[in-house]
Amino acid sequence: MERNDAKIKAWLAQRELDCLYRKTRQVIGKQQVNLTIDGQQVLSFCSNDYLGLASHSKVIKALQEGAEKYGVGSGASHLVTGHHYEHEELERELAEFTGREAALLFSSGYMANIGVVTAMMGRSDSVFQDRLNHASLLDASGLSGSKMIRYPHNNMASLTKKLAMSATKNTMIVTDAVFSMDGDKANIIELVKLAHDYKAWILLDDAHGFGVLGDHGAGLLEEKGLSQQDVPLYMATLGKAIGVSGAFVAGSQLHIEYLRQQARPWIYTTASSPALATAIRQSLKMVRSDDWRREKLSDLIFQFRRDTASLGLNLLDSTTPIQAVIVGSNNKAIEISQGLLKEGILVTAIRPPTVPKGTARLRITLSALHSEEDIVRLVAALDKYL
């Protein structure tokens, strides 16, 4: 035991030396762009609450009323007594919103991705992964026992070559829709074509696109006009633009029923609170009706990129709320983040293993709750410290 403790202590000490040690911060109050965190009032550019719904009064009221009517816990897994009317209605509404036949709720996007890949793929199968995919997709491949084949980010020529060389009968292409650390989008049109040509499954993780992309916020598939047949397995989360928590997988009735029987993270987990489902349903209504939120967000993204154009930042190409400034070294990223904090601006330094070595960055995320003045303040601070 002592030898193991010494090894752990040495590992932690090395993390600090490498500027890779990570700590939690304590937020007091509601999730909003103006936060009190670790006792300091800050203007935050770190949240995934893209549409500003996490603390909206209507969503809060729906949660409160749901708790009053249904209690705060579901009491069991979905297949025992945990599946509530509110869950059923939410699944129906999510399926209808995304243009799919059915949907299945999960407690998190991580669990949803693991549930899908481990249910659909096995030891004799191959899963093709973009190198910048979320950790949950990579872990899902490992847990499924399938052969994981990674291709360079958004490199369709490389993926085509790897698919052509594969002798596996059952294959799956999995990809983020919006890459969480770069902010760019998957080349989904080409991916759909390749999946068709090579008779592969395709799973799209739209965690950062759902609610934001598309005319009505139904995500990347709505933006590109792709059907259930084009992308059979669609996953999105409910804790980012939707502002609550959880995730869902949508697809054909056949595929969702199969997951209901086979997806272990869904089968063996207590169902989420019915009150949460009530809150998500209210938030979903606002996503569909409040087009101004997406329009304002788009305006803020344009303003930020326009106003930083003359600063010489290594700003990655992105039209989404995720705006990444590559710094390079871990230490420099931390120093800049700490400098911004002195100005009352919170921007997280993202370092390996979350991003590749040598690409430490500032990950700036914008929200419909930000103002034009907030962007001006952020740009001025970046000009000072970068």
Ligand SMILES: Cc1ncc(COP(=O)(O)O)c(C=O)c1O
The other form holds:
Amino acid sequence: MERNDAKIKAWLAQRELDCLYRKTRQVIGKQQVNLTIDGQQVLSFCSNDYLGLASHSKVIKALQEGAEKYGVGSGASHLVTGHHYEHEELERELAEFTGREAALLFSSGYMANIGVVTAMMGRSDSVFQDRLNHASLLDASGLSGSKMIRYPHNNMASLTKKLAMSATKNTMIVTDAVFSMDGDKANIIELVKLAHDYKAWILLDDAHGFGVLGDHGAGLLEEKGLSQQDVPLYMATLGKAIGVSGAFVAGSQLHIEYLRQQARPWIYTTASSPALATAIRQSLKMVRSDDWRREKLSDLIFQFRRDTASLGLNLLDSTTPIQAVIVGSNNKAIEISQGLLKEGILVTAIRPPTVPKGTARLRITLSALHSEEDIVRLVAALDKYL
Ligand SMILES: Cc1ncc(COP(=O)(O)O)c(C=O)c1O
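In place of the form predicted alone, output the structure of the form predicted in complex with the named molecule.
Zooming out: every chain and molecule, the one shown earlier first.
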């Protein structure tokens, strides 16, 4: 954008006209399904706190105790004096949980994706991306300087053709495990086969699967029984089902050591607070032990899909807590979202460029803390406004 305030104002005004203006809302109190936002009490279906751990008393207590013992700030980057015993233990536990040799903590999923792709891929390389991949993966390709080749969503025939036509030696297939705006899963078994056949890396971004999928919550890896050999680079976030913040990459000792030397978003940033690592370790314990949270979630997903089946919604096929209703136009999506808010129900309208043009939608996310009655309320409100 040119340094010209009149042009910036005109651009902002156009965004507003196109119903694409992004605004923050202010939450007061704890992150929970009954939320106070912009002064209104709402029943929220917007958070990625799928297991309801973000405000769990044990996680809060762990954070408090961590801060008491270790202070608040880490004080420096991991390679200076910021790497704490709590970070080390958490990395060890994450590696063990995901069945990998090692893990590396990042301050966010966005940084982890940038870190991995820019470390592994360069100008003469190619990165193959599902068309619906998360923005952080697309940005990571751009920053790496490699050639980005996008294939239609989950279209394995197209990807096979593109891989076969590629003359690049170093290639990487990158995919969301659970697509963040659609809720469906990657065809990971087929992707693993293709990566094997074409000697490509696989980077699996399990931001929305970790904690939720698999019998014990170890994500799509656990659900599909994928080894370190199958998926050498596994990324998951700690701010969604885990309820805190941050992310990690897990893989072989060799690959993680390489990232430690090369991943700039890990090297050149202050390590996250050790107290956060203490909180994540507590949350991880509950992810592993509280099977009831995943069971409850899956019951709620079933109930939601069963009860909306007769409403004629354009509901995407999804067995995950992300349930998307395609509306089409931006203003229609906003109108419906505002209608739901009048009923005290918060569902955000997701518009381009987050999703492809013409596919504005309501992105409904379910949490283990929702009740059956909450779903009944949601379905009735959808019936009224859609
Ligand atoms: C698929 C996916 N990858 C990565 C991210 C980024 O993670 P974080 O919020 O920890 O930066 C998100 C969401 O924010 C996501 O949905």
